[in-house]
Partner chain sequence: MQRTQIGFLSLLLVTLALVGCDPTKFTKIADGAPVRVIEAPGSARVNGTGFGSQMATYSSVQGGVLVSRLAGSGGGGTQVSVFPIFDGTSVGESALFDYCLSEADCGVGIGASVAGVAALADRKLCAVSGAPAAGQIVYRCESGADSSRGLRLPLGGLPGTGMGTAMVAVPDGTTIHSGSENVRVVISAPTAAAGQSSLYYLRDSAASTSLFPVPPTFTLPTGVAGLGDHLAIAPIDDARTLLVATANAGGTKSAVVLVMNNSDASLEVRACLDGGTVARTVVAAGDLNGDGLPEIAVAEDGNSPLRTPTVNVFDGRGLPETAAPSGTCPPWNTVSTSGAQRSTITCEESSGISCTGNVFGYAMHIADVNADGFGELMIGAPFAAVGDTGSAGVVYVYPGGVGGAGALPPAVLKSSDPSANGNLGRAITTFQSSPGRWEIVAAETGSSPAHLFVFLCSGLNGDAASSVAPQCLLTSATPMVDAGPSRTDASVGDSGS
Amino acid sequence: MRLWVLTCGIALACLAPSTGFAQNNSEAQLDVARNHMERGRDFFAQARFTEAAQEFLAAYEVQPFSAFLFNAGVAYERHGEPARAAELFRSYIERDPEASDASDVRARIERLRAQALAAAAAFQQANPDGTTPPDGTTPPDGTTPPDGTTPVVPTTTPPADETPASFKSLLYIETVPVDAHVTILHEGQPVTNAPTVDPGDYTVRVEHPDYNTKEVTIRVRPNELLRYVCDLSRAETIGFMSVQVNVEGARLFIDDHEGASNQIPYRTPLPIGPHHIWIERSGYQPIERDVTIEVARQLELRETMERLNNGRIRVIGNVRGATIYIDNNRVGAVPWEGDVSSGSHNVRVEADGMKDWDEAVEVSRGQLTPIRLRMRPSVSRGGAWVTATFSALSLGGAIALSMLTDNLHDELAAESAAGTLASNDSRVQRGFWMSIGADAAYGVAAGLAILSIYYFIRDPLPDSEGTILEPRDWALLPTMDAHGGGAAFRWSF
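Please provide the structure of this chain alone, in the form predicted on its own.
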């Protein structure tokens, strides 16, 4: 498709902006109309002419500027619907009878109507019986039916000696105060045929008896809806910047990284010229940009923020000061929060007199994983050690008695072999009782040993418990309103 020269139009309006130029209904409608206009331009560039015309007409429904009717007429003409295009150009002239190109547009309407009539005649000649073609179209007659539809006919192209079809643009002007006088100059001459002008540089002069005159140069480019807000009470000329990101909770810093921040999405007036901005969100990589604000143009930034490569772990619990180990490295004490590389990590928490907590934790990129601990006391092993001690003493006594009994037995056996042992020797009775005592001591030692083992193994208290919560975005960020002041802190757990 060949390139088309785009002429421009200017629509003037003096409205009273709210304090700080907060977006009002008119601004919102302009944004909607601008979006339709830009989509129509994109569809036209893709040769999707019907969709382009529909977007221009949608813009007209939001803001009834005659330029949108003209643009829709251009799209339908390129699509090969001369009757519908002629009707839209006629509506354009009715809305703007003093347009500088009015005579050219009227001639264009006559040419399009002639094309529609010629197409209808050719169709009737080719189909004398009046049958409907297989594609379902109806014979064109050059007129517009009551429902506004017209038959599709082959695409027509303006004659070579005629100026190519062109879109129009709009410049919306607001002043503070609202009764200021606006003058538009082109090459030093006042523009008297607004809203339609050619592309180029225009001087906009805003005057009021109570304020200094302000004068700016605006370059009108093809196919634009421009909005210029002139506030005579401000020393500098301002433009607008709109910032959007793909995540909620991001903050915007403008020119001063240590100053106040603003919540995104954000739209703000800024002095014309270069600025530096920072976009930050906890858990995401920060974005820095150099931007330039132009007169009457809104800079629209749509940024995509990506998560950090690392995540965070936060540990709280019922034992303050408990030692925290991550992958066997001591990192701090409860309560604790710190950065950790994403992935799986072993987290262990220890405290004197408490049972250890040890578990694997999965850390997500740019997100906080909270852990809540309830540590339980460890069981005292004092009774087990006392029992074990008495068992050892009993065993020692049993061994001693056994040794004494064995020595006495050997002594009596030797005397008996020599024939010198008396039958009523008291040592025989003593040895008997010593043997029983040794056996009893062994039994007591064995019983106490079993009891001490039980006390060592026995654990009537539950283990320490830990709850690993779902990963979430973390935020501990001061928020300040650049205009209203104040601060608020948010801590999400």
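Whichever C-alpha set is largest while still superposing within 1.5 Å between the two forms counts as the rigid core. Since the model is a prediction, treat every value here as computed from it, not as a measurement. Positions refer to the first chain, counted from 1. First, how it differs from the form predicted together with its partner chain.
Relative to the superposed core, residue 91 undergoes a C-alpha shift smaller than 2 Å between these two forms. Relative to the superposed core, residue 409 shifts its CA atom by 2 Å or more between these two forms.
For residue 356, a C-alpha deviation of 2 angstroms or more is recorded between these two forms after rigid-core alignment.
The form predicted together with its partner chain is what I need now, so please give it after the form predicted on its own.
Partners and other molecules omitted; one chain follows.
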């Protein structure tokens, strides 16, 4: 590819090897120059003319285009430094002697020099002690007005539109193939000093014997750096889009969500027209946008990604297949990873013969909280159950015996009330011993119950341990192996 800036057959040097659009150095320089240019425009709009001029000159340092010199001259002129302004206009003419406005610029130079001489004379009159006038107010070529004379200032008046609207702009055209012929017309006339152009509408025609001619109209605004890439083989008109987000690792999908993604930060030429983009990153809410790419212009997108409302929990441990409950809901078995809402959750892991692990886990938004378990064997409760069973049996016997005892007592009480109960009635002794037997059974039940409680409580073995690691981002990584491609989560501890 070659960068064409044609004005009457002038071709600019090729900025990069012909490897598609991968002219990173040139593009980067253009971006730097564009940034300086835009900042200069902003300073100018804020009446910070000196800073604006410095930005234009900085852009010139990166990309030595005459438009930057012109714009810097305008800024100094507005700042009241006619000498510096004149010098920059002079450099502009030297750099671009065939500029369409060359005569006007020369007249402007003369006017500025006269203003500078007048200003110097006025300063000398005001400062007879030989104090040097402020920098930039004297002509750079060292001419000074004769003593006692006041230079005559040309009557030519400055342009009425000495505003940012009068700034020069830059229009780059790149073609594929590189030997295509480019014609730039402005108001029907060929443009001679490209890439420096004045604001306005330009018709760009790209011709090549082997391809259909491509013609587009580009509106140039003041102080603008446009880059038009014309790929005749694709029959497309290309614009540019730049995407930046606040997090690293985000991926960009353009027009095809199922297709290949692009890494962000992203900057690429795109066919002009509407496009749909997806910006995604694991752990963050995806962003969708409809954008429109304009010819020769770069669309700048700066997006802020928000973390997802949910997070993930990953559980690994020494007992494979242990059952995992989150908030008392069974979710799976070790090892396991899954989505959960952010916030605090109760995580319980159970396995036969092992002590449960139960812990509250704080899940961060859009982050993975790993849990590493070391489950310990649980104490056998067989003895406790046996004693509890015998305790229950004893209790049942005691209750049954108590009921029989109560019934017998009621029977005896009824006979006593009837006046027939004998004090030696054998049922009295039987009831007495049944009561003692019931109490003994209650006592046995109580003793066994206490023993059972002890067995249930007694636990000489350590508890299961779990380590809740620091939450971390997770990433969906593209994978490729001999069996095919895909995506997989990868993690490590």
